[in-house]
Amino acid sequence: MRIRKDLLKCFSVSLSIVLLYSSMFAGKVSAGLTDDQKKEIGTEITTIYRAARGVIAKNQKLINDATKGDKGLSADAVIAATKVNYKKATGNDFKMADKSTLKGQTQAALIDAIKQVMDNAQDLINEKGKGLKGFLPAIFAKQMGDGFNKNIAGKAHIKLTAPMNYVRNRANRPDKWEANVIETMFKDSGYEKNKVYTENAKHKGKDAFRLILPEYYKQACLNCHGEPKGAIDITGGKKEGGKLGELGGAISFVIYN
């Protein structure tokens, strides 16, 4: 009996050591990665993020159609359409990387987040007799980002942001680093459109590799964010007076060092 207790005690101690080391190194999957490799991961994730949001933007009329019940926008359907958009943007088929790598883990975290958001939104999207659902591209993007940040467990972070005068949701306000890049670089007429900016800088007090991607107003965006400035849009918010091609937002991505 005593031998059994000793064995159980040894097993418990061993398990504690394993768990301790696992927790110590759980967030260190980025160790050994070069800045170029981190940039590749950031570009990959922001591309998937935009591709998924584009699916919701393209289907806004369908989502708000009060005459239809099932819209056919299941999680699987949205993920499949996201992969189509991804190929259009990159010229390549979407491929999952090994899940032992940070790239594979971030991919899985974002795809799972899309699935979670769409599964939770089915009743709302498919509600017959209701027009405007409030399930807008920006709302979807916020929920997708929140899901990703939870799934990736402190290894990375993604956020949709914008110039301060265009921010509607306070949770999307740029931090000091984001605001500085937006105001001093992205708004500069000489800055190359659609070019990501990267830098090693603090994020929430932690050392991190940071990437931010500028976004510009498309025609569909102007339905809510265009002119005349101050007019009420379909959501009840005030239009910002944005113009076609103008800097309207940014996707901010972080990998913790």
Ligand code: HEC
The other form holds:
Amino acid sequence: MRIRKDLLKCFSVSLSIVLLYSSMFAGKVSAGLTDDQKKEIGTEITTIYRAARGVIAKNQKLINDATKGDKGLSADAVIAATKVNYKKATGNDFKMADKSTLKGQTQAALIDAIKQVMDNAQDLINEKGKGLKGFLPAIFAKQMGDGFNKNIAGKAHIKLTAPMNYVRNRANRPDKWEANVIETMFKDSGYEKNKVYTENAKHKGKDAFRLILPEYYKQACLNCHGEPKGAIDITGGKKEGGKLGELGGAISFVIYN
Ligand code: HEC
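Beyond the form predicted alone, can we have the form predicted in complex with the ligand?
So here's everything in the complex, that chain up top.
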């Protein structure tokens, strides 16, 4: 009888230890992170995202060169060039954070997404005799975002969007929160250029930390997004009538609370 009592006590102590530990660790990896830490992760992920898209932009002529077969833009080459752009943007070497942290997990999810997109794109971009391939920075960015969202499902989310009146691909339309920030803040002449906006707000019905970063049309963008409005660009799409320096897009990032 005594033994059974001891066993029971031992069992209940172990059970409470297990319960204590699971209550500490069962939560999301985002649990316990401050808004500043979430903002830092958002800044990290949007920086890698832009660095990778910049590699595609810089190599657009090469990608569209009909005289060349192999373009040398393997997944490894694009990831290496992304890290160079990352260093240019931040002054720091790209460093993977520990895989047990949300930062490490989101970094890995994005690097894996770049790898998947580039592996898939090899046949398309290496096709000799074909010029325009439709492998544009925004299309690469969409695919990279979709891959990231799949890899990190339920924890974080990224999307390239634009002001509602400038959206080409309906899948990139801003949600209510994004549209509101774009229209009432980013388009306000007093809003500081390039300033990130963050807020705790719902995303797809779930409580989340949200971050959004404005982007502006540069001269090169206007070949497709500029004037005259409605004219056909080289991709076959209609130009938006955008102007130099005007708000042309936004990168939206989410961490679920
Ligand atoms: C060669 C033409 C071309 C150039 C140059 C170009 N874009 Fe685009 N852009 C497109 C096309 C086509 C899409 C639609 C992509 C899709 O179908 O997903 C697009 C999509 C976008 C989107 C996503 C929202 C949407 O409309 O679907 C943003 C933001 C964007 N472009 C911004 C820019 C910026 C900023 C630049 C310059 C740095 C630029 N683009 C340069 C053709 C171009």
